[in-house]
Structures are given as structure tokens and as C-alpha cells.
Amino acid sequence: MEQLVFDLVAPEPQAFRTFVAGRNTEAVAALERAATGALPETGIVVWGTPGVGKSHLLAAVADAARRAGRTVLACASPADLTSTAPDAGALLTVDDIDTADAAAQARLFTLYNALRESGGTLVVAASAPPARVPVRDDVRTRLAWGLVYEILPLADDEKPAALAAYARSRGFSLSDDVIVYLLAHGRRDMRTLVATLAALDRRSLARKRPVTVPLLREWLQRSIDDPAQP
């Protein structure tokens, strides 16, 4: 079978658990310590190139500051941005703030300060550092005052041992010939390799089965005949 259906998967939620965080371990912690108020800076920015998972962390920081009965505000692009003042305390999530216009970039100002005096936390994601990210120099300056972390994809040569700990987290074991298959065929990124391991998961649990290749051929080849099937 030359090409796998990994499009076939369901991706997995996107939280602080289903991240694999390889060498971004820092920028997790400081984003789960932000996610609980934990964190004494007020603004976080998260960047690096496409695919690498800022979106994820950002609804990942969401959804814990959720679980932790705080206000969240998530906006997908500064477009969804108002100036609706927060909460006290409140969480706001800004993605792709790179194509913040004019009145995005007025709005964001107002919202920093205003999260800044009642305690409130701004993550935003961006495809470059705050020193090249085009937007006015007040906000640059503000988005630049916390913390910076560029998110880095794993290498390929990463990859294994970042797979295997992945199931290690969900309660199973992966052998080394289970992650050579799935890393010989398909798509390779990591979004699509952890979902596909959370699928074989289920399939191993349902089946009574540990994840093997054989499983994996089965599951793969009962994708292609039967989309519907799980």
C-alpha cells in the first residue's frame, strides 16, 4: 500500500495533552501556568512557521483556563477582536494578530492594558517575533513586555521517541516497527501521526489487541474499503 488514508482520522483535541511538545517543553509550561493566572506576565506570544502547532496551543491554553473557571476569550484572527472590555481576570486568545488591520491593532491596545490592570492574561500566536510582526509600535512594544517563545517542529530524527511517548501517555506501548511504518507512508506531520496513534488506540481497546502492524495494515485497509468504518 504506497499511500496511507491518514486523512481518514479524526484529529485529536487540541489540548495541552495531545501536543507533542518535543523541544517547546518551555513555552508549554509557561502557556499551562498562564492558563491557571499563574503566570505574572501579562502577555505570551507563541510563533513559528505554518504547521507547527500554534493554533493548537492556543486552544489548548483556552481550554485549560476554561477548566479552571476563568473567562476565556478565543479569537481565531484579530478581526473577531471588540472592545468590549474583559473580565477581571479574564483570558484572551488572539490568533494569526500578523493581519491585525488598523482598528484590530486600536482594539488590541485597549484590551492589553485593560487585562494588564485587572490580572487578565493575553496569548496571541504570530508567524514572526514581535519585532517583525507589522503592526504599530505601542502594541509591538506591549506584545514584546512578556514572554516570547518560538514553537519549533520536531525533526524527523524526533520524531520516534516524541510517537512513543505520546502512547506511553495514553497507557500503551509502541514499537519501534509500528512507528518506522507509520513514518515510511503518508503524511509525516505530527498532528496527523499523534491522531492516527489515538485511533489504533481504540481500535487496539475495541479489537482486544495490542497495536501492532499487522493492526495497523487492518485498521488502514478496512479505512480504504469502508470510510464509515472506525
Given for the second form:
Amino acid sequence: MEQLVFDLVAPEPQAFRTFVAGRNTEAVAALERAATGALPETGIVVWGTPGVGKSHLLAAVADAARRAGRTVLACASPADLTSTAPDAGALLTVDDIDTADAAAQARLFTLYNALRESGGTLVVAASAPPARVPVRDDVRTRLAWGLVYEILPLADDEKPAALAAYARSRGFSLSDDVIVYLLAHGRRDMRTLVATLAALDRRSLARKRPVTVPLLREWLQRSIDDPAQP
Amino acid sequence: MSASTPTPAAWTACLSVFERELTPQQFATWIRPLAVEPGEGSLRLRAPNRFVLQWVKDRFGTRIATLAREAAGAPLAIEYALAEPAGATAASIDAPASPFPPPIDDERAPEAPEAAPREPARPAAFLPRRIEPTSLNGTFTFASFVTGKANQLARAAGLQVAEHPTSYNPLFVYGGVGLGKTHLIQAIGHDILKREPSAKIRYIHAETYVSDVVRAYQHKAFDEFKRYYRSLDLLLIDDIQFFGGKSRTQEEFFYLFNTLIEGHKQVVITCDTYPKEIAGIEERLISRFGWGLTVALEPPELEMRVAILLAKAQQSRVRLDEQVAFFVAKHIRSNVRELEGALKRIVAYANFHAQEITLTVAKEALRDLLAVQNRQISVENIQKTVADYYKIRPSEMHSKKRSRAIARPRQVAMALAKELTQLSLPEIGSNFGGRDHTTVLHACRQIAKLRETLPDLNHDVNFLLQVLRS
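Now show me the form predicted in complex with the partner chain, since the one above was the form predicted alone.
Now the complete complex, all chains and molecules, led by this one.
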């Protein structure tokens, strides 16, 4: 009989302090300054392959900007954009900018110009650099007007430290052999790795067993047999 | 041209040649407004304004001298001067030398313009509150507008309109994205406001105008809407292509346009293409857009891109080596915004790593950007894009056919292949049905020459360049 897990673990806060910067220190520094308004730039684009942490960075910027007392509008998708004019000096984040339809692009265009006029900030995430984002030219070139950073995935040798830090933040310890096994047998993008650890943690609580290689092996096997299980 | 002045035979000869060589619009804009005075062994040409004067001298000076010499049988000195104002005291606004015919052709002529209210410009209730009365951006002035071959005509036209409103009405500025359309027309606004602080000026993006029409509908505030817009002294409307397919907006704008022009109020329009190419716009509006002067903003050439970078660096108090500016300008070619973005990236990189801006630093900072910019533009891609644009089959790029409808696009494609790829001329030739490298060279020269004289072809090439580079 499995122990039911009361999922009281707070979801991982997506803040700068929980982001392992790796080769992205310059981008992270720029975003931290943009959040507080210390960077005199209207637009910042972060782009990169799925799972490199773009959404995490967007959430971190929004979080830091709120702490700095700024009005923040966070859009998980361009479809969430409204035509309401932002407050002066507001910060707007838009994820998955590649999916913007014609109406969203028109709103983004107007919002960008309004933010530029009022000293606001726009931070967007894209899967490709502005030159290849499928939006209309006047929007695309405005995105390219500001600072553009490619978010690079963590190198394999940076991942153990990041995973150990994540485990510590959830209150369990992760031995080196578990990390080695995980990196050798699972998908190696951080999104999958972190999701695996979270699932492993729940399983360890349910089974009242520590997080070890056998538990991991068992879980990976089970998730292959039954991909629907968490 | 004054009827009482006998036109010297030499000038008559020039006129008939120019009428054949130039488009009707070019002829009407540059040549017909010139007045001529005979002199001893000279031809004195008087231009209606400095803008025309400069342009005729620069662009047609040599041709005029040649034609006049041929006609007179001996060299004639050509003198250029400004025409005397019609009345000694005539202020430009009272006596607009408008080159456009009065708009009288429509049955549904608008009502007489209402008397302009004298209260200061104030956004009407249907306008969103955030919009300031003029909506001009303080940094978009003529002083900060970097000029080069690609935009000097447009800038000169803008200055002319700023100094003498309605001398060209409307002024229609077209060009691709990020080439300075908004900057230029807002500079006109600033300049007029400086001379005439009480002038009612409004800059508006076409999309915002469309929303204003919708809002006026919703709030049943059309009277207020009309009163506000018709009371303007200067209307700057940006990106008019967004009116495409919006018939109610076009109708409102049609009446507004007529009212403003009849009231001798200046209208300045920008668009991403020239009037007859705008999609989904009524014919009556398109023809009106051509009443005044249509000028193009072209992509900046290398030297101008360098100048822009140096100017921007100076504005941000950054020391930028010319060598670095040349490196960036060589690689980022499509528009000014991307050029500025690249410079910002370099400055941010250098600041973060506490390094001087050197060529090495610039290369490192732009590594990912250049990887994207330099991604291979293939000859096949160029051929396909050009063929699509001219609506011919891609296979015609390799064919032996020499009819102009096919040969011209093929030459354009060859010229673009030389510009956009690193391939050798023989390699380009072999991609076009095994042609010789001299054929490619000839095509490149031919297109370069034709771009000088055929505005439509020049527009095509600029457009294709931007499409292929983005």
C-alpha cells in the first residue's frame, strides 16, 4: 500500500536565485537590471531551445520587478495581451512570442510603442532570434532594436550542481551516483531533469524510501511502461 | 512657367526630351515647375523652392547641360536660382504653390470645414487618455536624423514641407521597416511646432486611427471625432497600409483628407510601399495620395550605416572605433533598428565584461546574431523569391528566353545573388542555366544603372533585398 502524498511542497519559485546561470551570466545580469529599471532599454528578447529556462527567466524578471514596486503584466502567451495601455514605467513579459496571431501582433506593436514612450520595459521569450520570429516586420525589427540574448543550455558538467541545488531546495539530498545515472539515462534538458527529480521526490515520500539509484531506475522503468503516470 | 516669358528653344528641346525620358510624376515634380529666363549665352532656370533647386542640379544638371548644348549648337552656361515669390509679402501658407488639382471630382464632397476651434489642441473624449495632444516623440528631430544617399531626397522633402507647409500636399513617404519613416515625419511635426507653437499637430499610427474610428462608432461620437481631426493644422499619419480592407475607416479618412487639403492644412503619410502598390485601398484614396510628392526612404548604404553607428555611439557617450563601426555595418544591412540593436549588444557585452570595444569584442558580442545574419542565402532561394515576386516560373531563371518579362527578373536575381552570396561570378552564372560570368557582370551593371532611373525597379530590388535578408 502506497502512502498518499499530500503535495504541500511549495512549487519551486521561479526567481533569479533559483536559476542556474551557466553560460548565461550576462543575460541574467541584464535581466536583473531590466527588472528594477536600471537598464535604459525598452525591449529584451531571450531566445533559445525549449527547456533552457526562458519561462523561468521571464517569471524571475516579473517577480523582481514586482518587488521593486513596478506594475507588472505577465502574459504566458501572446493571446493574453490586452489593448489596455500600461502604466508609465510598467514591465510587460510575454512568453512564446512565436505564437502571436495578427491581433496579438497589433497589440504588441502598440504596447511596445507605449512602453517606449513611458520608459517601460518589454521582455519576451522566443524560440528563435528576432530575425526569424514569424511576426510582422514592424514588430520583428522592434524586437531586434533592443537587447537580444540567446539562452544557452547548461553544459553537462554544470548540471550536477544545478540538480543538487534543486534537490536541496526541496529538502532532500541527491547523491552523485543518482545524478550520474540520471544524466546517463534520461533526457538531459533541465526541464525534464527537474520534472524527473520532482516526481522522484514524490515517489520517495510515497514509498518511504530514500532517493537512490534503484528507486530512480524503478521510476524510470515505470514511466517508460506507463508514460501517463506522473 | 510664366506664359509671358518666351521659352528659349534650348529649353523647349530639354523639355521634350525629359518628357519622354522621365515618368509623368517625375516630370511634373521636377521639370515642369522650373521657370526659364533667356540670357546671353546662358540659360537661367528658376526653381520654386530650394528643394527642387538642389535636386534638379544634382540629378539632372549634367543632362540639362548636354541637351542645351546640343540644341543651341554651342555650350550654354546653366544658372540656377530660386524664383521670386509671387507677391513680395506672400507668406508661404497664404499662397500655397500647390502642384495638385483641387479635389472636385466626388459627388459626396464633404461639408465645408467647420471653423477651427481656437482652444489649444486637446485630445477629444473618444481618444484614449494616454495619448498626448501631439503624440510626438522628443528624440525624433531633423537634428538627430542621419542623412545619406538613401534618404536625402526624403529628408529634403520633409524640410521643405516643414518650412513651407502645403508646398507638397500630401507628402507621401514610403520605405521598408526601420528606415526612419516615423522619425522623419515626426521631425516635420517638431519643426513646424517650433515655428508655430500654437499649431494643432497630431501624429497618429494608422492602426490607432482605425481604433479611433471604431471607438467613435461605439460611443456615437462621430461629430466629436470629425471636429477633432478636421481642426488639425498638421496630420502625420504613419503606416497607412493598415487601412487596407477597412472600408469605413477609408471613407472617414477620405473626407478628412479632402477637408484638410482644401483647408490648406498639411497631411503627411507614410507607407511601406508606394501608393499604387498598397493592397485593399480604394482607388480614390490612392490617386489622392499621389497629388503631392511621393518620396522613398531606401535602405542605408554602407557609409551611411557607419555614420548612423558613430552618431548613435556618440549619443550614448560610447567610444566606437571606425573599424568596429565598419565591421558591424558590413554585417547588419537590412535596417536601422537592427543596426542599433547590434550596437547596444556590443556596448552591453563590453560593459559586462569590463572591456574596451574592440573588433574582437564586437565579433564575440555579435557571434549569435551574425550566425543568423550570415546563414546561407542560397541562389535557389533568391531565384525562387524573385520568380514569385515577378510571377514567373522559377525554371525561367535557367531558360534561354530573352524576352524582357523574363530577362529582367533574371538579371535582378543575378544582381541579388552577387550582393547576397559570396559565390564567384562564374558560379552564379552556372546557377543561371550555365551562363558566362560576363553575362552576370553585365546583369549587375545593367540593374545598377536602371535603379538610378526607374523608381519602380529600384523599389523592387530594395523590397527583395529586405525580404531575402530577413
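Residue numbers count along the first chain shown, from 1. Everything numeric here is computed off the predicted structure, so don't read it as measured data.
- Relative to the rigid parts that move between the two forms, the hinge contains Asp156, whereas the other entries in Ser83, Ser173, Asp101, Asp156 stay over 12 positions from any hinge.
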